[in-house]
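One chain follows as structure tokens, the form predicted alone.
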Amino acid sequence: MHPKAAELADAIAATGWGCVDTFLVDAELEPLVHSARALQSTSRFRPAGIGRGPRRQVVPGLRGDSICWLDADRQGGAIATVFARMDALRLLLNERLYLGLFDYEAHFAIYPPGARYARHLDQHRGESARVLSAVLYLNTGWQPDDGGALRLYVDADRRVDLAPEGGRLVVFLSERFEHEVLPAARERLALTGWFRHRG
């Protein structure tokens, strides 16, 4: 079990969200970034959309990233390793918080410089499968002036900006917290996923 998993579970229990650094260390980030670049070089990434099904549309002014959905069983390597770590976290969260999390889905997301994702909820309208959103950042050497923070609206009067520093994991209740991705001065890479229940 990751040494910071219990800290994350306690934070979610107390506030509905949590953030831990060094969920991955630099030596673990490198092969994961390499996997993302390999998929990018074979044109596996597609412009991300908003909405689902017939309502889905690509609106770069609202969401400017490109994504590549992942299948750990097919892709193996560093991707399978991080999926295994996330599954161990899923089991701990179920044990500590009784969330009934059944599985984990994820994609790589690449934001070019200047791209953003406007304020939104991760829960699709009329659906409730996504319980927890989990964003794992893969950006090494990120500086404060690079921007690109995840802005989490924690209540009506308070927001928290979380820089996308490599190895940092942010987890929050999908149906509760609106959030946005602020523009960055450099490319921004993340592995974005959701812990889901059977609903």
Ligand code: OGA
Second form
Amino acid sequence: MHPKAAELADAIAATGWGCVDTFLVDAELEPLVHSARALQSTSRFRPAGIGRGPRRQVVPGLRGDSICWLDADRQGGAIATVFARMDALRLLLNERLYLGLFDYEAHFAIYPPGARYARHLDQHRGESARVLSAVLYLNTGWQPDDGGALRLYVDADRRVDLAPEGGRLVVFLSERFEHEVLPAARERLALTGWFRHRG
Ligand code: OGA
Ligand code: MN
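Mind giving me the form predicted together with this ligand, seeing as the form predicted alone was just shown?
What follows is the whole complex; the chain from before opens it.
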């Protein structure tokens, strides 16, 4: 079992969210970043939208990243490795928290300098199958003044800012926590995914 997975499960059980560093170590990050760059260089990223179905629209002032969805069945190399890692985490979370997580969907997200994602919820009550949001950051050498924090509104009167440091994994209940992405001084790369219920 991954040493950080148990720590993460305990945090989620206690508070509904958790953040662990070095879920991936630098040597594991490098090939994953390379895969993202390869997809970027073949124009596989698209501007991300907000809203669902016919109401979906691209509003860069509210959400400025570009994303590339990953098909779990069609991946090799570093992406397959991280999907396997997330699947092991899914099984552990089911064992410990009885969440009934059925699968995992994920995309790479690239925020250019200055881009943000305004405060939002990843799932509206009863609307989709998303149970847990899981954001894995891929930015090596992130500095405190680079900005780009994930701001998580953990309580009515408390928020936490989590820097997108390479190898860090943040997981939170999709339905419970509003959050936003603050603008960064440099490009910001993440693998963003969701553990879902069946159906
Ligand atoms: C999202 C999101 C957070 C982050 O893609 O829905 O909120 O830190 N991402 O990248
Ligand atoms: Mn989100």
